[in-house]
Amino acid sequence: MNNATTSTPRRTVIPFGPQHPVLPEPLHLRLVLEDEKVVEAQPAVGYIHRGIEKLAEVKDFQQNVFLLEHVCGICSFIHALAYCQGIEELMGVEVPARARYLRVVWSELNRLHSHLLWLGLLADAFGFESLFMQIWRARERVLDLEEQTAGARIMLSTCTIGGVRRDLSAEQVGQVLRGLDELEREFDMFVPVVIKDATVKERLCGVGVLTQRQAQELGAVGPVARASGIARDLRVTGYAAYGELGVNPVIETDGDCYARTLVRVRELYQSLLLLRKALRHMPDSPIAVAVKGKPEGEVVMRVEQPRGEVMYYLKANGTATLERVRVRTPTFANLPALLAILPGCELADVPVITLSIDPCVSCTER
């Protein structure tokens, strides 16, 4: 008789974050492991709560434009855009055509910046340092374009209620178009490595699979949802000038880390296309209109950030200060999906899977 018994897997709980070499965001997860396999993930948030929503109820509604773009540095312009569009709807303000096109320009530069920053961090997460440096060199070019057009590299502060604060001359438009050509040449150098290299595919393919049904039920947004076959991109609603420029959601169906990477890589080229269209077909008009009076009523404004849908709820009472400001960010929406795909993975895959949702805890905790 064989007396050998099957050994029971050792169960341990380890912390992942808030400080971790490949996780630039202070996200904390308690990982329950059986040997090297994750069986449960429990989030703990609240490390960088800043009270921005409460402060927005104290500041003048015009001052809130500067405050709310500080929710996140990477997509700062799009936060300001969502807020401004909400106030404009409450006050019945019609934004000039040129301002709407300029809003697309800075939104898509933010998208390029965000996707390149994420892609470089992903390369760093699986140890491809030379690829990381190449991608972040391209990101520097995007920051240079933001500085040329807005006078700043991160907090652009160009969006305002009623339009935008800065215009682009014909010479600046030409400089940006030439910069986009250089940027595309850099994309063509590193993108084949990202999507074809065997070592990259080994780390990404089949890892962290989120099915279409899971993505739908868990409310995933942005590239996380689109990589699982859900054609959801709020730019197709036509806000700003997207209705004139045309946007088709970038879709993949495998739902793994590789699919989420492909969506963001393809969106890099989509952003270049939208930028060229916006710059070449920008109409002549004023860049802002005067805003008089105070906002009153309630509104929900939804726009597409690089990470997905951001939702602003604004409640105004006819005074200079808002009664309530509430922000629902894409990372908050994607956290349930992350917690669903971590169980069953190997511990070594946790950093890559976590990064694949492109977490922004700064947005989430505010």
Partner chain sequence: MGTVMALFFVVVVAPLVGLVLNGADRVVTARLQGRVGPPLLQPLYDLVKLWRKEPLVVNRVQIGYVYLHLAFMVMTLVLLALGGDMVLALFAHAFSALSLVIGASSVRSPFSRIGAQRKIMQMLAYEPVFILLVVGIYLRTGSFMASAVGRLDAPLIVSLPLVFLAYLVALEIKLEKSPFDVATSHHAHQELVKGVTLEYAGPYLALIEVAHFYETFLLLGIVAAFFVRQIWLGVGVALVVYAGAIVVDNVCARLRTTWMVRCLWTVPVMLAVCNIIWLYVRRTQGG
Given for the second form:
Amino acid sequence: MNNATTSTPRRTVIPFGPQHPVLPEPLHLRLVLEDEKVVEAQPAVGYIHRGIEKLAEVKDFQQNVFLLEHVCGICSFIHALAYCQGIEELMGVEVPARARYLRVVWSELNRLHSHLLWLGLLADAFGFESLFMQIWRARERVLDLEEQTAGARIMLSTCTIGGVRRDLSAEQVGQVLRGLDELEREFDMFVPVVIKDATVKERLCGVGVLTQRQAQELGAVGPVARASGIARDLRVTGYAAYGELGVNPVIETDGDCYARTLVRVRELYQSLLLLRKALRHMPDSPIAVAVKGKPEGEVVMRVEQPRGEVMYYLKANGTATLERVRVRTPTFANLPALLAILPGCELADVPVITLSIDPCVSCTER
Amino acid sequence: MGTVMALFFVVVVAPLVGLVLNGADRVVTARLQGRVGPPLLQPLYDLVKLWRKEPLVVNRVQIGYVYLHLAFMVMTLVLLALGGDMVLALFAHAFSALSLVIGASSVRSPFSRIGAQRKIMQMLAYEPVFILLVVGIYLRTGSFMASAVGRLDAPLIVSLPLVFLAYLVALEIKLEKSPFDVATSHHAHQELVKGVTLEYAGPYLALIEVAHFYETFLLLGIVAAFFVRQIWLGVGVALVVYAGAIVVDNVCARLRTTWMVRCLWTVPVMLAVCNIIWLYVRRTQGG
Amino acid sequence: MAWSVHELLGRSPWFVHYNCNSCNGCDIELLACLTPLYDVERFGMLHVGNPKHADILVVTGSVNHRNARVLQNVYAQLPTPHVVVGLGVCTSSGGVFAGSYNVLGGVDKVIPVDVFVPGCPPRPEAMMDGFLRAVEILKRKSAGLPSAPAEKEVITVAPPSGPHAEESDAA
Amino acid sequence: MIFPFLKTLFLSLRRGPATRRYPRVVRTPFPGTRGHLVNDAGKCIFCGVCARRCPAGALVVTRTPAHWTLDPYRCIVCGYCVEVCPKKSLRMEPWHRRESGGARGQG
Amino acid sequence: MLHNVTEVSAESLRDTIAARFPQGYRFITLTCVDGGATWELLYHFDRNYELSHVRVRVPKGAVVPSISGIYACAALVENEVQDLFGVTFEGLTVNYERRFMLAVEAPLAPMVRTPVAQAAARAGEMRM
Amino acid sequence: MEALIGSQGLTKMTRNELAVAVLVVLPLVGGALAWLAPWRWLRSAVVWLTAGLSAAAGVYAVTLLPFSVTLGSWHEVVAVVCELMLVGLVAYFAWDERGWLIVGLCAVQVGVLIFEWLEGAGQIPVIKDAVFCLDGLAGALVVIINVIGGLILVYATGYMKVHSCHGGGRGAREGRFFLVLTGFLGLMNGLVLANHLGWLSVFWEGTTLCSFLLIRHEGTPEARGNARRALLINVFGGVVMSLAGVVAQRGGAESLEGVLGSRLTVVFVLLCIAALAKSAQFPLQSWLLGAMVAPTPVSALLHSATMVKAGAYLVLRLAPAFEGSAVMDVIALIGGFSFAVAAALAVSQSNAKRVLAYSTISNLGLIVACAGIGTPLAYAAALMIVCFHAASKGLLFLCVGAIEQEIGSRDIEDMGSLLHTMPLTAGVTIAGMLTMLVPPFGMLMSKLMAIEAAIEAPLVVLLVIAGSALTVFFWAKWIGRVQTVSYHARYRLERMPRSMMGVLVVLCAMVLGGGLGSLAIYRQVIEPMALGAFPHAAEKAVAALRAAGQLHSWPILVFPLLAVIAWLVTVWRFNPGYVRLPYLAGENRDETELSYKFTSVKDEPVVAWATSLYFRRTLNEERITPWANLLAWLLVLSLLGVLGGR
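Would you mind generating the form predicted together with the partner chain now that we have the form predicted on its own?
After this comes the whole thing, all chains and molecules, with the earlier chain placed first.
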């Protein structure tokens, strides 16, 4: 008699992406829903696969700096940094101290702009348009700083093998420091909202919980892992000038979207701190050493991107071109975690949860 | 003659007022966000452009419901302007929204269909408030006719303050503002792309916009004409209410559909119910 | 009269964005155009997520095997008149990724493009220039005037004394 | 806390729009901004170093006839060519390059 | 330079990696290198910021056991390697059947530098 | 007709008696002939003829109203004998079905009947009430029963032909099916016409038996079980009704008129409980849902348009006499409760027939609620619902039947693309649903009146409002699904027996026409009836009644009409070039009849699909029903409290 209620009801199947306004990037999720509750999420990628790893085997190892910078437009500098550090380790190049500090400066500027961008997109995903505007307004200050120091807003192209390509004058350092002060004042305009607003918390707290165990087993990295209580931040290993500056990983334990937001918000302040420290204590030295010869051997280089650990595996054979360039980006590592936390949430939470791992599809697919 | 004037006003002037109000909304929103924003008459430009676009559709059925959407909306205004039955006007207003729902669910895009369902959820959330408003008016006037409101000695806001508060929340839903813009919104960035209006393009979208202008006028008109009654004061209060709605739109995240229904049914609807009970009690005691 | 209508038509260019093979650089600069510092809503521009509501299709990145069909689908759902704007060098040639096994080349291989905005990524100002150009084309198209697809001139420099002393682009 | 954003909202209302009103008001780029690549024909020796180093393959240099060709729709404005140019004939101008489009000249 | 590399055979791969899972190793990723006649698969692990690697060399065309049953997160990268190099993994928990990174129209195993005839034949088989 | 019968020497019967006899006997005879007919075509012909004649007779009878028929005292004997025979039949079937409880109830009923007989034997009533009478209310039902019922019969001939082709029934059973279905019209006519409580009880029991036999028609275990349940609940109702007869007799009344006149509250309460059982009101609703296993014409005829209305009819008939009493408030509450809860449960259903069943329960609840409110306006609203609901709901059942035969499913979610595969039925279905929902059609207007009438009873008005909102929800979902369609340049009419198609078209036209003319119907028919029922109504109540007639000011017709015209013009001038695939995030694959596919994981096509919201977790039928029943039982018990108070 009750066959209508006992038989399994038909489910809603939705293509979420690739052309979708909530993510500027083409990620396709096949969502299966029951009354707006997600029961299954399966991703399809490859909409943005450019074959960079193959291209990097064609271009010479110097050109690769610029190519690999284009793996991702958001953390462009850090990609170049990871690659350059890898080649430097292969060739045994000692990078001058000032260059190492400058690398920290640009890395942290990249991190600031990436986190702000992400915060804005998150605000947009839960429909808080004016918060998005406010955050991106602050982000423009970071972009201005990048343009002032590197000559471009997005593709800094300042990292090179053996050092950096641009130096900062004392005046520029002063400008950046002043810019950072202004930026901090801008933070006060929106950070309390992100942390305290009731509607924001309603959308973030308890949503998409990733337990510490899950995070460990699924290999989550970056803020996703740190929000689940795993202290994993590669800046601790002290590459570039981080060893001198000292970094303590920012940790939250709840593992929900709110915790991930908090981690990134706190990292904004951490970046400010690191930037000020780096700018104030920047030693005087040349900014680059000349690089002679060709790389040979294999190396794995890891650095901390805004989204987490990026891993470069480089294999060189003594010629100008490399034999293998392998890029494992943080989003690729966080995708399994995303797929684990999507089922059970509501459709309205899908954009929020998806964004909470700060997906960079462009990175993921290379 | 007065009837003709009233009809002219609600059919011709109302959408223009709604248009300017919507333009003002966009400018104010932009300013609140630290932007310059579009010109005041931007909705007009949008309309002209949409009118000239290709009328893309998925099937022929959905078109009918756009016309019904607009027709019922105008009908609501006309019924109220004629001083007609408020329950009928309420139904007409509900069916205006419902037409959109049915039209949106007649296409196969899951986004549109889910948007339609969320629209129904919205209706479940706000319709009680409107119905309670009508009940409240009946209890004050002893008649379901809108014209009876005009014969009252005191503005409704005096006897229906809690209903008015609930009405403000319902207004936020009806205007598709945050935190309740779950079915569709004037900003595209959400999980349902454009929700209900997803599969309507060009002139049909323009008609939906026009209906929205009517609705803006209607909702604020109720504030001015029913709750406040003195014309200039009413206009002032209505504008303040609208400004408030815009501000709330800008300080809230969008909330989930279920949360919306729960929220509406716990606080505003209960407030309105209290107000109604109070009126009942007063009536039975006062004779 | 006709003129003024077309003038109005250009005041509400809604755009839809599809990211083909972009590295995100162009996308985030496009989003930056919406934010307070650039605010393209001044020109009546809105970011609609839906091609059916859009007048301008903004494409970023080059085309690969998988997203070509998506791009075609999105393009097919645009109502006329519409304009396609390619942002960044990837849309016109593949940019730094040209030559890869999964990069088919510029967007114009798949759909006709009306405006190319160079840069990697183009600055928001350059994008706005591109949008204003797109609006002009939109007005022409809605008036029924023909519009040529965007050209991609190269800049050639020869020695001043040489026979081919020219600079074909006014920059 | 209810509506903590209200304060920010009214603050930004008071501060006025932050918009840079391009194209009405054009902001001067920061010095050193990489806008677009320019070759000083007088200095160029058409050696082809830039073309060989260009990561995007946007440059083509031929010795006979002596042509230096830039495809601006391929150039990623990285400035590597400027760095390697032996004669410093290449330089980056801070202004961005304009778009190309069908309505040029008529619009 | 690479330290902590354990060379294992394809047969003992699963056991080696299954032993690492309870020891708190985090699977970072899998790198495939075209070694001419062989594929070199390099599994990267991390524990307390310390890298360690497991290297397997298999002749082209051979079937590699999948570790996605041990490390669930390895499924995606194995699919990617399957797409780009044409390596066949056995026992994948989620198998995209070579439609992960690359579309139907895209070239087959584009990252392979020296296609071995055997590998090509096998690839042809799979395509059918 | 008169001349025809006159020539056969029956002139001494009056026209009125003749009309009653024809209405009651003709369908029974027709049914018997259909049963005996050896060939299907003959059977169909007999059924058609019977349907036509009884429809004509029904319309004719209404032109005679009001009238009443008195008979000699012999009729009481006949009534008791008929009743005993029917109870015997019921008991036989119950025995056959191993329904011991039913057999027990039958025994009780026999006991009650004998008690009544013995007690009544000594008394000689001074004034004989009319045995049958036809007033406005009964007239409205007679028209519905015979006209709509006749149409459903015609439809059934076509339906059963297809049904048996699908292996649904066997020839012999089909004969019996039409015997019961056709004969039912006669019993129902009798029920509506009966004034004498004994006869009322006879016909009441007769319809119960019909319903049981028809539910059991398919013979599956499920059908038998559901039939047994229906029998149990309705026999329970019958027993209560017999009890009412005893009590009425003791109070000196033996007819409905007598009960009305003497205001016997106890009888009224007992009759109301019987009516609740028949009208499937909470807590006695479960049988109607089970009854949906019967072939769809049965659902249309018995379980939505006519038989279940009998209960509501009884309440409506008696209500005016008990205006303002506490009993009425409880009745209104029970009705309102059924209205809201059934509507809520309908939301959670995806089985079309169950949705319709719940919707029927819901609307019957509204009728009962209106009867309970007991003002002229409420009474008018109830009458409106009786008329418009019968037509619309009958039509919808017929549509579902046709759809089920075509697509093999009665799940709403399977009804996408119907506009393409069976455009006529889908169009009729949509029209039918719109008439249940949208102004200016009658159902909506009656709901409006119900709300306005209930305004003085806060609890009822809340229930009515909640129910209306939920009603909108499930209809909107269904309409949306049925009209989900891809673009097709042209549509080809589906193949369907002509009888079915014809009935669908005719009934649809009636529903649309009647709906649009609801104002006229209200003014001409309903308003006088309501005034007639409440001759001493307060001035204010009459004013409200009159005001409702002015509701349809011109906008309500003009604006929807404008929209429809605009739509027709657009469709007329439609350019196929404007058709695009729906938005699927850019991954549209192709478009087939039934599904839109998008390219997904592994480049494989996946069907994009959005189910409607059912809230299966919150509005869980199995969880809610016991609680709702408990509450409803409490309400019924409070009704019985009146008995204790006496």
